[in-house]
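Next comes just one chain, in structure tokens: the form predicted on its own.
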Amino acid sequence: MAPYETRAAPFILMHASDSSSGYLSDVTFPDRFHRELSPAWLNYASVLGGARPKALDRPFRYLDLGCGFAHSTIVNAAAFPHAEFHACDFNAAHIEAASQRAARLGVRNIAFHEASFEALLEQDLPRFDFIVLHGIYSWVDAGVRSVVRQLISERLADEGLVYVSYNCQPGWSAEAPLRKLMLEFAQAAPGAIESRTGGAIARMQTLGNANFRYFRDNPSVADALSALAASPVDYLAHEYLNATWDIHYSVDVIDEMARAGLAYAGSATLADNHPALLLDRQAAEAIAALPNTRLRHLAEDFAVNRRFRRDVFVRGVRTSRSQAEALQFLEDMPVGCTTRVEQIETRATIPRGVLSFQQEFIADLRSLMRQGSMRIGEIVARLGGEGRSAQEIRQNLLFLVASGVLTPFAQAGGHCATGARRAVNAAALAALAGGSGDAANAYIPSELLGNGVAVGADEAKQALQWIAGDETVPCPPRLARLGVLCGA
């Protein structure tokens, strides 16, 4: 595949007018970036699972289903510049804000696509390695996410990675009922869509009161709601008003998956991918006696009282690998620190509860992610030695990227030192100049980390001081550890 970005258009626009299937089209869906639908990120969960991993360093092709805005997406085909990317959105007002922001990066390896599931089947589209939807699966009907599969199936390249988000029971089940409420009352107002929504959240308050009895025998759903007042107008609409609003079991997305030619690799949530990071030990041997994969999976569901799934499937049955092969490609896999070093603590946050390890074993991981992002088979082996455990150290890495502590990255590397100062490409320098003057975050694309880099205002303005030559001004060393700057 000769590689996409040697087009001329920034990006291509096709036109499809259909039905959205009571998919909210008269509200923009809110602008977010989300890291797990890195192919990076992708990556690293399928192997967990026991995929073949990608190798992301040779062309590929990406898709997004319901784009949204294409926030990630945008960066992640600027951190990947020899892969093609595609997104699709029904929502004109979401390609062309999307289409600006591409344009504005100068990222020329993406196409938009403006057209509903139905018609982009028609379109004359390559096999894709990677195919994700987010905030898709649960809020269209039946009948589009039959199309989805059938996407999936004609259009996802052997061993390629699909990812689903979704809402999931049994977490929903306290809470389902204020959804039918939110959209009862708005249906019965008049005036625009978020008018509607703000005046349903305020008349649900009127009623949150232990006075209703639906109220007082579920205490968890009165912060559910106080949660809910809290939250963007645009979000509550896209989540909760459109006509069809399904909750699924992930068992039986298992199935329709598995339908579409698609096997469970793992989860996006990365920490989901390890049980004892989850469960007590009485809840992790009940599951563990129970006869088969699919009881112990849906029966983990009810464990941790799981609300939203993040799945990934690969093509095709993942084959038996020897176990000296699946560590091999695990070994394989990079990781960094996208914080300071110094952030890498001895304590970290898990879902139930908090991990220890050892001052000795921190301070050496500190000193080796200093230096940039690594294989783990090489963390290990340079943190290996004489009274350490390299199934223990390899562990350790795991549960530290399950806790946030480390990230999944694209390529093993670190800061370049040679040459003028600089951002490593138009689009990180681009990004850091639309971010130094927001309040948010901006999300600067990394080819190292092969996904975007959360950084603020001040941080980019550094960074862009630094560039011009302010000899004042030293350079950002987590954006030059991150690959984002190079230069002396």
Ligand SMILES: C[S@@+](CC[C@H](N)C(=O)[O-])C[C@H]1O[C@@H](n2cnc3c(N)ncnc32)[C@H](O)[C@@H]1O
The other form holds:
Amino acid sequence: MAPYETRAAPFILMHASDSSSGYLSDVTFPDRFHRELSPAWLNYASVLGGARPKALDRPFRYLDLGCGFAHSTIVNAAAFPHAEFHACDFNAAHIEAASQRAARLGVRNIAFHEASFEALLEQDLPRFDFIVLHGIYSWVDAGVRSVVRQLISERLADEGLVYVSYNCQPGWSAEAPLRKLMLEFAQAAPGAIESRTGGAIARMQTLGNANFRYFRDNPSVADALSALAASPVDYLAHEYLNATWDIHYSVDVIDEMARAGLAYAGSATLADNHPALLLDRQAAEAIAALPNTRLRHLAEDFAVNRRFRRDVFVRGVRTSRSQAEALQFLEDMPVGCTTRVEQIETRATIPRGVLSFQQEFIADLRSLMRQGSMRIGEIVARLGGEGRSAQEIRQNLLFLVASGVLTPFAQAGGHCATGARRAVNAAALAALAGGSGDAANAYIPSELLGNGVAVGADEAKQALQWIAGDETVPCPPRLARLGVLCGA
Ligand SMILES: C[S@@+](CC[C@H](N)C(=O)[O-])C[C@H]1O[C@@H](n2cnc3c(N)ncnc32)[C@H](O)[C@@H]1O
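So that was the form predicted on its own. Now I'd like the form predicted together with this ligand, please.
Following is the full complex, with the preceding chain placed first.
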């Protein structure tokens, strides 16, 4: 594939949409960044499951279906300037705001489609190496889900990856009736969607007490109701008040994707790829005793009472690989530390508790990570030695990534000290400038990370002062190590 031809500005393609199929369009969705949508992150998740890694240093194509404000996809487009990104949503306000953000950051390798998925299906689109859908699959009806699968079937490249998140059972079994209450109360109320949503929650709170047997018999629901009351109404409206709110079983989604020619490759919730981090010994043994992968997959959802999945699928049935090849793919994955290196501690939080690592191992790992990101195979080689087996080091690294202490990167590398002080590219500079005045974290594109680096206002300000040549301000070391800043 030829490198993507850049345009003067990101552009919006409008494709006539017939209907919203019951999806809300009178309130915008919250503007959120999702690190799991990065090609580097998805690549890592799929390689854990045995897929062949994608060559992220070469041109590739990426499609975000139902992009909302497309925050992550715009940052990813800036982090992979040699790739071609497309983002589709039928909400004009979302697409307008997304294209303005892309223009502000000077990101040009992205095309926005103001279109329904149905209308997109009619377009002459290329084949994509990545197709992602976050917050879509449980919230659109069966007809739209079928259109999504047709898009995937027709537009995903060979060995392409699909990310699909959805609400799953059994984790919603106690709370699902709350949604019915909310929907009915909101539908019965007058006014705009925001006030109807707020009114529905207030009304639910009048019922949420032990005089109502549902709440008494399901004690966890009271906490869920308090959490709903504390959530922003734009989020609540999109999450609960669409015509469709379907809770899936993971094996049914696997079946549906199989019909589009896809196989399950892994989870972008990285800890979910490691049963040892999720299950105690008894649960693990009971699951291991089940006769096939399908039943083990379903049983694990029950073992952890899972309610949300971020599944990664790969096109084509994976040919079974030799252990040596799968290991080679894994050892080629770059990982690094996106926080301050001192924050790599001997204890890491995992879903079923806390993991402890030897102090000496962590001290050695910190020294390496100060240099930047590295391929897993290189870290294993450099930390190996007396009393440490390669297998044990590799497993520690995978568990540290699963617990969020380390992160999948797009490339191995570190601080580039040559040339004048600068942000690595115009998008990073513009994102730092935007972030310096914002109370919330900004996400600064990094080609090294292949994702957005979360940066607070103080660090963004420090970076801008350093770039401007203020001698009293040191270079923020984390941003240099993560490939956001360059120069002496
Ligand atoms: C819950 S939001 C998720 C937005 C974004 N993916 C995120 O996670 O921040 C769902 C988005 O899908 C869009 N959408 C829903 N149905 C659609 C359809 N049939 N065609 C195109 N966009 C659709 C909505 O407008 C909305 O922006």
